[in-house]
Every structure is written in structure tokens, then in C-alpha cells.
Amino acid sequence: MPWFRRLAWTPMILLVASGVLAQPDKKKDDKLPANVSYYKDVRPIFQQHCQGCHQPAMAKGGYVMTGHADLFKKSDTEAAGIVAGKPEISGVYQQIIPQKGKKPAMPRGKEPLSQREVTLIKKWIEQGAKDDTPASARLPSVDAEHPPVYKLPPVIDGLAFNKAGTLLAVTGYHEVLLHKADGTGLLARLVGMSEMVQSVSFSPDGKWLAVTGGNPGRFGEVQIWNVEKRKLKLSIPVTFDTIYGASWSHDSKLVAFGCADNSLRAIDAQTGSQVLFQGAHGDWVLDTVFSVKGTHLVSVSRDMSMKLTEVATARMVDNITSITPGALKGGLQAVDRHPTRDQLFIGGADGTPKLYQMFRTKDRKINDDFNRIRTFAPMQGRIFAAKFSPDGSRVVAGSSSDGKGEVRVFETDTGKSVSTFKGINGPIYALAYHPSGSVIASAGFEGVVHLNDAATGALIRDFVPVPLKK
């Protein structure tokens, strides 16, 4: 995996710092700090509970959370959020605790936080609610008004062309760019909370952009943006590490996405509630797609399997690839599945592409690779991108190996090779294929965005997506 990113902040920005670790609520046992830590004790709970909502992208009731100086700010009720020693009339305490017998009012529509969490809260506020964030993670504000500024194109994980064909959606820090479909121009920077972006997918209607990304070792985050406002009509925490494979279902109605605690989950695109849990893969889930129907979700995983998850019920119904031990050598990284059929192309660590059948037709044997219908010619190091053509005749593939990138595109039936891009000069991790069928965008560690011809590998443009500082 690309973890390491080409950024051109200044100062350096360290992606896991010491103190930095969200943790899991801890036990209620646990005795509470004598002195509470706003940047290891309270930060992380604003994190995961707090910041999906009240942030500089989408600040509901006026507030915003994600610094330390916003909490002590009004919100459109005129309140102060944060008044220090005085838990009592501080908003953000107010809100989080039971009303007149009501349950708290924070986080709206979700559980209430832990009683530990709220004591960390109030004791802190009691405290003086005072800032102990490290100098060296006091970072620059990242928002609309202050977007990321960069020095190099950062490492790109995720491309998507929309349905129209006219919007080509690019992964930065802390971003998601909108260009022109030719790369012609830079039409919208959507920037949110997570640092890093790792996958970006337009639902099929054409109407919403899903985003799935985080902060190493401390949140992960889904985004739903409405594509023509240009506005966040969701933030999602989830989990304490970046989260990968953004997926829509058919309707629109679903977003699937995979995590570092190994679980594949999906929530409501409307109000973001979590209406599936699977918990059966061994390593990280990086992608996922669902079947023509959206019955079914498939997933892919760094412990060499490919899963298929039943999407009324959440259970794992059946391994699609064999579990024999080395039949699969290393994980997988990426799925796509034929636009009309329930076939899967899949590519990982052994840089081989393959070919699947979702759903099995007789009973798993010992040894067996049933599901598998073909297999493609190997390529240079690990696969990292795999998309089916809008038709679904063709299929591409963009691989990394010592620092060089390769990108192949195959007839699905028949596995024959049809085209080797030219100018391809580093490795590459994301592919995307535009509605037309004509042109396939990929990028990667380079940092630049490549078009080029799908029949012929020729190049037609390659672009840096970001402004650059000079």
C-alpha cells in the first residue's frame, strides 16, 4: 500500500504522532487521568462522535469542532459551546448529557456518548479546558478557505469519471478535485476532514460522490457529496484507521466500503445509519462491489480472499476464490464487477488478473478454484486498480513494480492482450474507465493524471491535478 505521501506542507505533517491514537472506549473501570488531555483525551472523542457534523465543510447549527480555539465560539443559538470551568452553561457539555428526563440531544440520531466520555468532557472543561496540542501537530486549517497548498502532485489512490462523462473526480490531501472529463480544467475542490483519500465512486444516478479516507491510527471517514451543489451532505467516523473500496448499490441508496479492523460495512447514502457488518475477513478489507441486483456484496481482502456477503442478513455466504492454502499468492486489492453480469475482475499481490463467477453452481471441493472462469497474462508486480469497460468486453488493470507502473487492457472472453499504455512512469493505483468506452484515466505515486486511448495505449493528455505553489 502507498502509505507514504509526496505532500508539500510545510511544516512536515506526521501522520502518526506520539499521543495521536484514538483508542477504543475504555473500560468503565478504568480510573480517569488525574489531569485530562485535551489532544489525547477529548480530541479523539470530538473526532469520532462530534466532527462528522460540526466541521468547516459542513458546520450544522453554525458550529464547528475541529479546532480547539472554534469550541469556545456561539453557535446560531448564541451559545457558547465551550466555557472554560464552567461545564454547566458550556453548550457542547449541555448537549451531551439527559435533559428532563430526555436522553441527550448529541449525537443526534446516534447512541449517546459513554459515561466516561463525558466525564473526560466535563472534568476537562472544569479544568480550564486548556490546549495541550504538541507544537509539531499544530497543523495549518485545511478547508474551503483554506485549501491544501502543495509544493509536489501528491501520490493519487482514487479516480472516478462520473456518468455524464463530463466530471473526472482526482484524490488529493484532504480533497477531492473535480476536473473536466478531458483534463482540460480544474472545476471544484471538495475539501474535507480526512488527510488521507483513498477511493472516490459517483453513485449511479449521477447525483452523489462517495468518499472513503482518514487519518492513520485515528479516524477513518466516509463522505457523501452532492455533486452539483458541491456541498457534504454526510460525514461519517468510522473506525480508529483509513478505510478503503468505496461502492454504490444499483439504487443509490447504499455505499459499501472496507476497513483496517478487517470488517466490511455499509450505511444508508441518505442518513448515513450502518445497515451492514461483516466481520469475517482476516486483514484489511480494501474493495468492494455489489452484484447486479444488490443482493449481494463481494469484498476483497489482504488474507488472500475474496468474500460474498449476503446484503439482507450481513452473513458471509461464501468464499467466491479458493481457500485452499497457496492456491491465491498475497492479498487482493481491487474488484470490479461486468456492468450486466455477476463477474468479477480481481487483481492483488501476485500481479495476475483473474476472472470470477460471483455466485457458485456446485459444491466447493478441497483444492477447487471453481468460481474462476479465466486467467489474464501476469503483469509487473502488485495489481492495484482493476475496472471493467462501461460494455463489459474489455477489462484494465494498472500494476506497481520497483518504482514503474503498468497499465493492460484484456478482451474479457477471450483474455487476449489489446493494448500497453505508453507513457505510463511510475506505479500505478487507480483506474478509471470513462462512459464512452474511448478512455481510461490512471495516476498513482507520480502524482499526474494519465488519458489515455483504450484501444491503442496511446496517450492523449496527462495533467497534474493540483495547483502547485511555486
Ligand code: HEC
The other form holds:
Amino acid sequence: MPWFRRLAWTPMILLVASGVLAQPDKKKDDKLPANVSYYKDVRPIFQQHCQGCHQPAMAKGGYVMTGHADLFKKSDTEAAGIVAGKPEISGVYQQIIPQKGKKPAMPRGKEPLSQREVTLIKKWIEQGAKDDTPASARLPSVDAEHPPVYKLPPVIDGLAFNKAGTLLAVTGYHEVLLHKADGTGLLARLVGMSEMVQSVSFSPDGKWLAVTGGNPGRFGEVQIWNVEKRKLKLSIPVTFDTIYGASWSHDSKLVAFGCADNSLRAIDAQTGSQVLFQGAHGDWVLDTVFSVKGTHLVSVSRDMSMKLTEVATARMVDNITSITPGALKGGLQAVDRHPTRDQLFIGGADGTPKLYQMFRTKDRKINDDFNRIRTFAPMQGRIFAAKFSPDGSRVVAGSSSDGKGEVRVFETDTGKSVSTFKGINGPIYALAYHPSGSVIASAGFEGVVHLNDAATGALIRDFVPVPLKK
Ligand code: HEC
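Mind pulling up the form predicted together with ligand HEC next to the form predicted on its own we just looked at?
Following is the full complex, with the preceding chain placed first.
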């Protein structure tokens, strides 16, 4: 959900979701606690270093590490993960220490755990491997066999059609829902680890779905799903907070995203390894998009700026928006790129959608906003979603103002207003243009997906994308 709403939600999340109370151990206090806590000390280590490969949606080695009870079960090799009091026969401990002069087997392919982390885990097992999770943080575990149960429609932050125009991906709580593109049926529920799901994006080749999210104040995650098999391929832990704004490079190789530690990052979508880190923003990075040829990355942030980064060097090479004090009004929330030109459509807190060129053709001058091509008519409230039509001739923006929402379509090259959508009541946080160009999906605070005619704005259909329990 939008960052400011997320803050407002946090107290509610504390009540309904498991374990949000624990903060990551940022101090890295070297002194070991006399009594090692599962909840505060051990679980965050597993979350950061192990659960990406050991969770219900992807149990490598047949071993799940997301719930306390799971840890005591046997893996595929019939070895028990944890034997209380006995680290010497606990698989988890044996896997994180060197064996026969070889570096620790786990975490697979990553740097070994620090000495402190290894000692904490050992001591916790020696002390009985108890679960001290507070009652208020205990929740039934959520996985594909136990999908989320909804009493109310969840806030929707992300929508995406696949290129074939057959699927509509919708963010939910703890999951992404795959619907038929015309809204006539739910096809699959992709249940992952993150409670908050912020963005969804299909790869240009249609094979993969990138999902970003996390648990506020605990961990961030990028998921890569195999669309055809409906199977989680990668779960990459990133930072200690939710992740925003996934986008793909044109060749379906890289996924970029924004983080609440003010960084812009990209990973290799096959291996999950980080290929780009840029720390030039001064606030959360909320959306990203690659240039047409994939040589550059564009990021927008709560710091009000839109920045250009060279992919090969990870260097920030330009501020696309003017950085003159006073020129920018409010944080930027959404960016999209023209399908064939390096032009950018952005929206943010000032409520005025704008079109920019990505690359400067003249040297920067003080006070200029040289890259701006066009300003569209201001909308009600803040803009949270902004997209190009598949042929680039139109743009659509969605906004939120005092509990109401608005969706408007404009002509890209003239700025002329094309349509204002009917049947939109609540704030809009997500938009997707169907590849045919004739239908637009929108959703937001109310948890309802609307499908409108892009040209006339008429409502075709609306539906709640999750099964509701009475
Ligand atoms: C990048 C993926 C990945 C990560 C991260 C990872 N594992 Fe594994 N783990 C595997 C795979 C794959 C297996 C299957 C067995 C094998 O290939 O060795 C496995 C197996 C295991 C097993 C069962 C071993 C056996 O002999 O049955 C344990 C226990 C285990 N991992 C613990 C951990 C712990 C603890 C962490 C975090 C410190 C961790 N893993 C992180 C991929 C991973």
C-alpha cells in the first residue's frame, strides 16, 4: 500500500499479523544474551538467511524453516533439523558450521553466517530450542494449503496483465491472485512469505512474474514465480522493510525495485544475485523502469526526484526532474516508460501527471526543468499509479483524495483528456492497461478491481478478487 497508509496501518498489522513486534537487530551488540530468544535472536537470522529457500512455497531439501514447529521436522535425508539440547545432531547447526575443512553448506551459495549468529543458534539449541513468540504475534501459518482468509477485501497495490492478455495478476494479503483477464474467474493463488505485497510485474517474455513486498520493519522480499507452473522460483530477502516498484529489463533478464533504505537495486532474475545498487536517493524509492534498450534505469522517490542510473556501472548519471529547490512538489510515487521511446510518465503527491524525456539533449542549467515535455491537467489528490497504453498513444493515471479516487486517460502527444472513469469510488493505487489497449484495470483502497473501457471510461465489470468469508 502507499507508504503513508502503511504507516497508518502498522498498529492494525500488529494486531493481526504474526511477529511484527520484533525489530531487526540493528545494533549488532556483540555481547550474547544469557538466554537466547527464538523470537528476537534466532528467527530474524533464519528469516534473512534461510527462509528464501526453506519456506512452504519452496522447501529446498524438503525442509521448511518459517514456523517454529517446522524446524524440528526431518528433511529429505531424514535428518532432524533441530534436536532440542543437542546441536551436534541438529541438521541446522551442522549445516552452518564448516565440515571436514569445507566451508559451511548453508546458506547455499552465500556467505557463511557470522560467528555471532552461529553461536546464537548453537546456544539456543543447547538451551532447549524453545519458542518464546508472544501470544499476540502468533498466527496460524499461511501457505498454499492454508491460504489467507479474508473477512474484508484487502487493499490492492499492484495489478498487471500478461502480454498475451489472458491473465490479470492482483496483489492480496500474503499472496498474488491470478485472474482471467476479463475478470470472469480466479485461476490461481500464489501464496508467498510476505504479508504485504506491493507490486507485481510480468516479464516481457511472459514466463515470469516478479512480486515485491515484505513485512514492515522486519524483512523485504522479491519473489519470482514461474507463471505457467504457478510455482515460486526465487525468494530473495532484501533489507529489513517492504520492497516497492518491480520492473523488468526488455530481455526479461533483470528485475529492478526500490527499497525503504533509499536504495535502487536490480537482481538477475535467474540466479537472484544482486547486479545493481544505487544509493543516491534521499528517501524511499517507490517505483522503477528500464530504458527501452535496458542500458539505463529510472527511479522515483519520496525525495521528490526522478533519477537516471546507468545499468553497467550502477552510477547515477542525472536528475531527470529539476532539482532546483521549490521546483518539486511532494514525493513521486509512480513511473512508466513509453513502449518504444525513452519517455517517462510520472505521478506523485502534487496530483499533476507529467511527461519527461529520459535523456537530456542540452546541458543542465540552474532552474531548468528541461526534460519535461508536458504537464497534464491536475487530478484530485495524490497520484499513485501511472501507465502508458501498449502503443504509447495514451497515458492513464489514478489518484486518491480524501477517501475518493479518480482515473483519467489522456492523449500522450497532445495532453488532451480522453476519458474519466465511471464507477470508481475509493482511492486508486494500481492500474494496468490490457495489451489490446481497449480495457484498463484499476484498484486500490476498497479492494475492488474495476475493468473500464479505456476510450469511453464506461465500467465493464468490477469484482472483489479474493474469496470472502462471511
Ligand atoms: C539459496 C538456497 C538456500 C538457502 C539460502 C539455504 N538453503 Fe538449506 N538447503 C538448500 C538446498 C538446495 C538443500 C537441499 C540439500 C542440498 O542440496 O544440500 C538444503 C538443505 C538444507 C537442510 C537439510 C540438509 C540435509 O542433509 O537434509 C538444512 C538443515 C538446511 N538446508 C538448513 C539451512 C539453513 C540453516 C539455512 C540458513 C542459514 C539455509 N539452509 C539456507 C538451499 C538453501
